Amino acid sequence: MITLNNVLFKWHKQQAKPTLSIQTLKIADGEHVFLHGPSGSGKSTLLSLLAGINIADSGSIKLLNTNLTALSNRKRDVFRSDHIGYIFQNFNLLPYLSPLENVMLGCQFSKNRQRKALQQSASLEQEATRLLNALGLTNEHHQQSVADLSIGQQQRVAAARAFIGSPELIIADEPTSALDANNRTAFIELLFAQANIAGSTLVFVSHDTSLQSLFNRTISLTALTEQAA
């Protein structure tokens, strides 16, 4: 699912050190993992670079056998679009639209996504129904304001969002942070039961290492750091 060979990045072309160095990782079709370091530490530049938000100064950065540096800015956010869910930290959640037409929004620049998605259900509306109650948002809720939400609700409305259209790899920032330790469990087996029906690989990425018990694998950014080093 996932390779990186040799990978610098660096925020300002001056810095006599790299923000990110990594000399090797690798990440399989279907793997749960949970990476975690302490702030500083380059977790969010990892996820820019795996998302094609970013590119690598140099080394080499594959998904699904499709190296991101080679694409352009355009086929990068293409790629993105088609085969990666996001979950973000503050959620990113637009206000003035339902929960469902929030969900929906992940199918909006990707015909490979709608396409999956309507293999599951009759339509895109339907899609996000089930999966917003398969991540413990009841009806009631799907025509509210998320405005209105709880943190935990949308949360829910978040990640349904991130696995509407079954993308083969889901990346997860911090999703957890707001919430309490029994909640954060719950809300990791949701994730766990949605990964596994879409047949997505999870990256879970988080500063509370309480949670890698979890998670079938655990990455230190910091000793993948000092590796490359």
The other form holds:
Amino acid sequence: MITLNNVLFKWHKQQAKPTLSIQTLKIADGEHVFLHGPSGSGKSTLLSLLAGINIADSGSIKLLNTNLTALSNRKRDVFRSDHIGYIFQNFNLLPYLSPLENVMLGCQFSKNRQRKALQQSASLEQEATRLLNALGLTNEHHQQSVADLSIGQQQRVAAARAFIGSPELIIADEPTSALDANNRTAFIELLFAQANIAGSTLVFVSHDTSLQSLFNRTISLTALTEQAA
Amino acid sequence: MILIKLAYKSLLNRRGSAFLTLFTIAISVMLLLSIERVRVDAKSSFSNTISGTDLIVGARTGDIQLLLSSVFRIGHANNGVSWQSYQYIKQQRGVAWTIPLSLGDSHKGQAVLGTTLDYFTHYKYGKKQPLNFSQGAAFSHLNEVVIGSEIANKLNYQLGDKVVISHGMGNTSFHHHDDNPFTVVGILKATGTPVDKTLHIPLAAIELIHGGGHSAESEHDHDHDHDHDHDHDHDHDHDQHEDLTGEPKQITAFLMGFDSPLYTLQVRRNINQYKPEALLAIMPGVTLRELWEMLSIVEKILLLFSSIVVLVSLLGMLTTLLASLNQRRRELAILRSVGARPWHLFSLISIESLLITLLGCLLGCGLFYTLMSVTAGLLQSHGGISVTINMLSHYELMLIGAIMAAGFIVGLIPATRAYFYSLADGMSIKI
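Given the form predicted alone above, produce the structure of the same protein in the form predicted in complex with its partner chain.
Every component of the complex follows; first up is the chain already shown.
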């Protein structure tokens, strides 16, 4: 699913030490990976490389056997919208769209994901409704303003947006940092369930190591970087 | 489609600032359209002040001066046309009708015109529309007056009211012909021309109020040469045929109509070369156009000002969009995370500016029609401009098209900035 080889990345060329240096990293299809590391260890940098927003200065990053570093900007954008669902730490829902519209937005820019969503349900709206219900957000909340939803409810909307159209890779960037322990576990279990249904690989990033037991694989970014050094 | 929906919902989310921007554009569109409409209608009203008249003849002055004094009652002719010359020219071949005009007196600052009944038959305005009476009829006696609609409204005159004519123009005349009050017998329908502001009395009455045989004579210390001895008694029963024309020594000017337009140029040339008296014959249509050309600088200045207002409103939109863009980097980053490409964001901002401009133009058109409906009466009564409230003209649509295009071009600036923000920020939320 994901293969990184000799990846080196610097935010500024004159930096003496690279921001990220990974010799090898492989993540298999369907894995639920917990990626942790302290603040400043390069977690967000790694995610931006995996999402194809930034390009490694050297080395290769392959997703679904596609070398991201070899793709043009436009093709990387298309690849991202077709194959990657992203859950932000602060959920980042658009405040002027309803929860349902926010979820549908996840596949509006990808024909590939629209097609997959329509294989699941008769319409995008039905698929968004199905996902929201599956993630525990009942119908009464689907049309209300996202600003009126609780943190937990917003998180479910953000997750449903990432899952719509069954992307092969779900990247979750510390999505549980605002939740208490019970809700955190419940939410992660919901994520796993949806990832299993969609057949998606889940890369979950957090600095909270107490969560690692829930995942079938844990990767320490610090260890990866030291290994490269 | 999704971009239009996003642009619309995003604007709705920022409706406060968006509406202010939109309203500014609407006001500027309303101003531009109103100025343009009033300009066109003023021109049309101006050109339509007189129609169907082939020549205006007066003492030799300037074309425009003659037009202004005889048709617009602005200024006054220094000289007149002798009655003999008028009679001679009137009898030329091809002359269908003539209307003698005698100006110089006033009533409460409004012009008094001495003329004949031909005035009510042959005088045309607009698209060759004749004068019509809203009440009463033309004068049939020497002491009767027909007033324009504006005089009736402004001075609140009704049929049967008595009117005293003053010598000279303006409100401050010291010579009132108090002994010759005129009775209002007719009120003309509104024409949107100087006719509305004119009191029409028989030509003979002009001579009469300045002439001998009256008690008024002693009150007149101005030096009129009255060789026309008029024996007139107001208490006398006028049911018998009364000469409303008389034989004045001179008249201010006269209007001419011909059987065929072919006579116009020939008679005009003859009049301009008339030996016994220095006369001038003008074609009103041509002189009206010349006069409007002189005023064209005013319309250009008006258009310039309204264009500047449009420009300022578009710059206002640019400022609002640019100011909001920095706050919207999170929104742009979210859209990038769900697969929007930089050109999607470029299009989104362009669509937003286009939507604001479009809605601004639509609201502006609505405001324009409201303003025109509300002020049409006022423009007619105060400016003599008959405003037509109909569909937008081709030119007005072109103006709106130009505003839309300008709005789109202005919108490209924040759109380009959004494009580069999206490249620099990617999916990371910078704010």
